[in-house]
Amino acid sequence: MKALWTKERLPIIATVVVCLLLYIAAGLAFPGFFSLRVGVNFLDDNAFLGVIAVGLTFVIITGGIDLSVGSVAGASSILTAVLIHRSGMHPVLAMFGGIGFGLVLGLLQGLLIARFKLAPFLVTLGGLFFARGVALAISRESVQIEHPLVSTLASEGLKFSKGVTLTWNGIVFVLFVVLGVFLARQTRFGRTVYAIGGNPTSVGTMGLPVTATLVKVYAFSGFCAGLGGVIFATYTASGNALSGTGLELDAIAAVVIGGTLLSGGYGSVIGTLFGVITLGIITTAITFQGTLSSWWSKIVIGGLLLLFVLIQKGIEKTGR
């Protein structure tokens, strides 16, 4: 049990113990917050960042950033619900298309960081604009997604009991938990990935391929803002060109809280995990309170941001 409280484990501990609490206070002060129902929705309803967010986290761990997340989700969202209902296009194919759109651009992000050695905050701004402004191009105007397949994917799923079902959009979210896991702790990419953020002077000479890795890298995320955009116009089956504005400080957000340092070389796929369902329990809360204003969410989060800092700062001066 003693070995438990590592300062290595530190930043995680203290997820998963905040993520409880506020639980617990929420379940206490609201009837109905304990409900299998609740708890269910906070992956529904969250799935898209969630998806976004176990991309960044591999980002983040190499001590980069990819600012684009939000507005590549927007773009994917846009893109899709166009090719579906302007083009005819099966919602399979235009799901691809979307989620492809993220691959390509977070693949040329990785490119122009790993070979060309620039700095990820403004190749990633610039892929922020560039998204934007391609989501505008397609359409500045919202397109409504009328098709038997996207209510599916929206509505049916996993069913734990009457009227609560798991969507195949949260399940989506799960599997990449899972398989974002799995690539970090049982794969050479993952181990790479950790290499890079923890020692990046001198991980060139231990013969790991860091330049492939950091493309791989982007690439992903890229990949997962573009998935997180089809699973958003799954969800509100529509597409937006501006859905996704500020969604890639949210997604910082939920990694940072979930135990990754900002400085790279340490984190997890399942602190970003509770780190998600942290946010939610959050803005679930507020919503149950019911004369709070939405933007009390952002408070709370950008206080429990701060103290995640203050704590990161801590484990760097005292060493990992």
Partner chain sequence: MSSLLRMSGIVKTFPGVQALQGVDFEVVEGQVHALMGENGAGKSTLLKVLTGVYPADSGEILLRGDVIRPRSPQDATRLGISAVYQELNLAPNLSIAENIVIGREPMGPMGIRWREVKRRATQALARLGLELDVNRPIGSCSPAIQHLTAIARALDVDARLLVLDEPTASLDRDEVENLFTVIHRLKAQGLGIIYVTHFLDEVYAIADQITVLRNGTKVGCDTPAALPKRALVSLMIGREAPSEEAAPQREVSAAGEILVSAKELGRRFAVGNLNFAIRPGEVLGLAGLLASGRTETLRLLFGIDRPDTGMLMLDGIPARLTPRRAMRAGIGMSPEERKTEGIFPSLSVRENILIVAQVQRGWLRRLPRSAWAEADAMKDELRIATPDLDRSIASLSGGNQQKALLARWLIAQPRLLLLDEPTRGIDVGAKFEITGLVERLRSEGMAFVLVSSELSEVVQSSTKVAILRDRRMIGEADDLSEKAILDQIAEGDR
Second form
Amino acid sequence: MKALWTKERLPIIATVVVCLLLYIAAGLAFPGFFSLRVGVNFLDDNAFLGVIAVGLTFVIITGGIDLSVGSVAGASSILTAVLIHRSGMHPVLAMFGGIGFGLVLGLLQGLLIARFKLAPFLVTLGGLFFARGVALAISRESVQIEHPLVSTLASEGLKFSKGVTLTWNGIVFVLFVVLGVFLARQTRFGRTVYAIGGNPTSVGTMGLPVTATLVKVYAFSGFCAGLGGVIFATYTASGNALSGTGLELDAIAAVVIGGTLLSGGYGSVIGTLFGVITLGIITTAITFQGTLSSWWSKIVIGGLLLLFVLIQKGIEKTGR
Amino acid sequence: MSRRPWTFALALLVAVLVLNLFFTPGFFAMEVRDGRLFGSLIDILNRAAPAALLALGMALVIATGGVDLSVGAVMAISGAVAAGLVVQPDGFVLQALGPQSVGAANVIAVVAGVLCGLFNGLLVGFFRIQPIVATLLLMVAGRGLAQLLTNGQIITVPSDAFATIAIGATLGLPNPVWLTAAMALFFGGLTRLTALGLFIEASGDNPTAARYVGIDGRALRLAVYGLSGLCAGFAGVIAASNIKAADANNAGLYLELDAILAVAVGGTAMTGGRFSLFGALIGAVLMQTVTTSILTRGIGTEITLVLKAFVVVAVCLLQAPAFHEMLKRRRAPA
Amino acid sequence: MSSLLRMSGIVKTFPGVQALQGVDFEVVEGQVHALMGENGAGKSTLLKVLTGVYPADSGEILLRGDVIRPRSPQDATRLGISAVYQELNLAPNLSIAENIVIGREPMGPMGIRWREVKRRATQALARLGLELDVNRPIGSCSPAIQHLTAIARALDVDARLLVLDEPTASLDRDEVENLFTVIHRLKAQGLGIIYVTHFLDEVYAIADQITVLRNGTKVGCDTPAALPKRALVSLMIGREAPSEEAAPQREVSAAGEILVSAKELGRRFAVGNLNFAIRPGEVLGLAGLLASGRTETLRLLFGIDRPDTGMLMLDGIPARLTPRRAMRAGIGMSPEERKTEGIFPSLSVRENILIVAQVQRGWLRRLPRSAWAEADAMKDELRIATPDLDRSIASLSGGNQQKALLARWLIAQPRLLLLDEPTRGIDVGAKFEITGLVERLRSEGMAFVLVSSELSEVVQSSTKVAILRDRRMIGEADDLSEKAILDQIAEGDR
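Next up, can you give the form predicted together with its partner chain of this protein, since the form predicted alone came first?
Everything in the complex follows now, all chains and molecules, and the chain you saw is the first one.
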């Protein structure tokens, strides 16, 4: 903890500062914003985005990108809903179906990227099309999920006080942040991810398993996107093939605002948590405000993104 | 072969057309009504126009080794500017400009597209931000800006003049086809009658060598992204005109991906260097032909998406050296 | 002292080149063995065979008497052979400690045991006599620390044989001393060290044995005491009896104004102490061994790198150059790295030749067709072997690509042309053509700066020669003969 203000930590410090400032500003502006309920809702309402962003964090730390996560979440949500609703499958099995779809697609993308050295954004662009096509092929209509277990997941969980509950969705998000932090900091896999992002050309000669790690990273991202879709399905008690449209942009924004460098090598899962919460604060504050329209959140997020990209560029420059 | 990178796309296009000749009755039928041509082929050209326009700009951007993800969102902005200036809805942000004629509104809308493109060019060329990242910014914020312009509404324009660009026809052919052709000629002239095309290819082919022969990479990128914005501006005007409305949410949605696909299929290397505007056009027409063929056969559009996915991966694999090596090793087992 | 490594009769052939023609090489325990040679001598091929990057065609490698066949760098590492290359294999974003142990972290029930990681890293550094804050990200450390960390990483795997490839390329004097202290320690621990460098002084400061390779064969192996500098340089460059003949005196229209001059010009870790003036009709040859700062000098003159000391004057005015500004001022450069800095691989030969002329003309107006004829004429003059100029330059052989790159600048006719190894990989006939062309353009008033590892070429073409040694210019040649220049390179300051 000697050097808190190193340039590597600047993005995450900026993230925390921006997040706190926004939170304080919103809290001062809107009565009730500081309540525990609003705080817990940040986690619940953004659980699907958060889980996806955790997976995407690893991809971006390697210096890659995964554009397919939004579509995969959509496909996973409709697949889960259809399996429960039409096939009468038990929700848990159905959820494994949704998550499995994401995992397999992520695995395939990872193989193409790592084995054949294809550009990640093009391969996952293909994944985006593919998943959306599959989703639409499964069902064009929105499908309701009526199952006691599903409503339990979306409404019950950890009770903090009267009327304030962190639902199972929120709990899964928190668990995934913990899992992500563990993977990133405490495993050889995680450290290899950072090393690949730091020096993509020569980590292979350091004797690290580059190909296998990249495949795992994209598979994990697919897994998280599938899980995100399942959470979205339980959260809305329905599946929709078009859900998750544009979600990849929110997820990328959350990761970058969370201090992860798009050029790879630097970043953290904790930062992504703050990024997701920052996006949550922006959208919630705009709802609280009432007269400001929802599109302002996109503009503000875009502006923040620009700010962070420029900060990152500045760091890279001084780093040379 | 390197001289005709579009051969592959053209062959595919011919193959799809031949398949239709046998399996889709009336696919090649054409008739003249009210002095304009109607038929599946004309329909394909007309519908392919926005993607083809974007593909022209995208081809140049990709040739410099970049990519422009923002064109879909820029289309939404320019559509919103055009419709808003004509209708002047309540709370319209550009009210200060006053009500405009359809022509003036469209020109301003295209200029807005160019400005967006120049913003991208500034980030990529002067701030040296990776193209994917730089254009992602407008991809995220662009639709928000467009919604800001339209105040979140779908602005409908009850003006036939406004619809002329997309729905009207000149000399029998729909106007978007003419517009695309004109832009293609303009881009062809700009890149081949001047040395711009050569500089773009050199800069994408080997950026270091380009710097060492004195090519100004920054100005070049500014220009190229500006041109891409120009195309997006026109495409946005067409899209708005087509539905007589500006829909900030859906105008040009995922069209940047179609444009990238068209460029890739048209034989331009995704890593930069040689580009083919003709190939990009063929690519766009090919994608639309496939979509229309699938639609007329009564199969759902979702198959088109899956097909596009396979095309992206196939094109990438065909361009990848690692894939060629693997094939070679398969053929001659050690 | 027992034999640690014995490589015998190593042969390695690449398509068209016999890179190693039966090389013998031996390292004993506790020995620093310097491996010397100019470009293409076979040093890196030999090391790559040793570290398992590729297999030898024939020959045998014995490590402590056992036959080994390393199949990959990892394999070699397991056998106890570790290499630290000039391009360091480090992850700059990770800490010193992590870079030392990554991939082999000690694991516990809660994942990586970070305390243990730090302990092990500290221990590995202690072996080198270093005490560092191992938590620092390596990217923020000096090149010296980075290098020592890479060595520590190599030692952490129990290396018995350490390959150091140009370890001092980016170190300053004190840091080199520091590294030498470390190397002495390692020697004392019985390690064998293969030391590759281009700096002569270092060899005599640290090496116990010197092996010289040239064109894939061993041309010398002796102790430093038995191999004085002069003899070493001769072995490397390959002229036991250098010509004492002075170059033909050429007329220089001396009246010309100074075009470019350098005063105490330099850049850290690149080159320093540059003092020269170039007038129209002059050819300044840069003589020196590989990595003596020749290419770096050209990079400063063309504005690719910024100087941090001294002054560069252009037409008598101090100038801050970029490649574009240099070009506008009438300076051109044909770089050494043909593939990465020279050719546009997917463009045609004609486009590659005419691009500079086109840049000079501006983007708006294309070159007229008449310019094509110039390209065709240049093709004939330089004998570029291609049926026509419209095929991709990538389809040409390396030598022909090089000629096309030269043609690019010869057509553009700058006032000053910087040539970095213009004749490498070119057949003898074309070399002659190029030399002739340079001489003709010179007599017409063009100026050149010429870098060539063939001393005879420098002497042949230059009107004066600047001598570079260990990244410093030590003066101009007193006498334009190979022998005099060789003496100056070997002996250093007079």
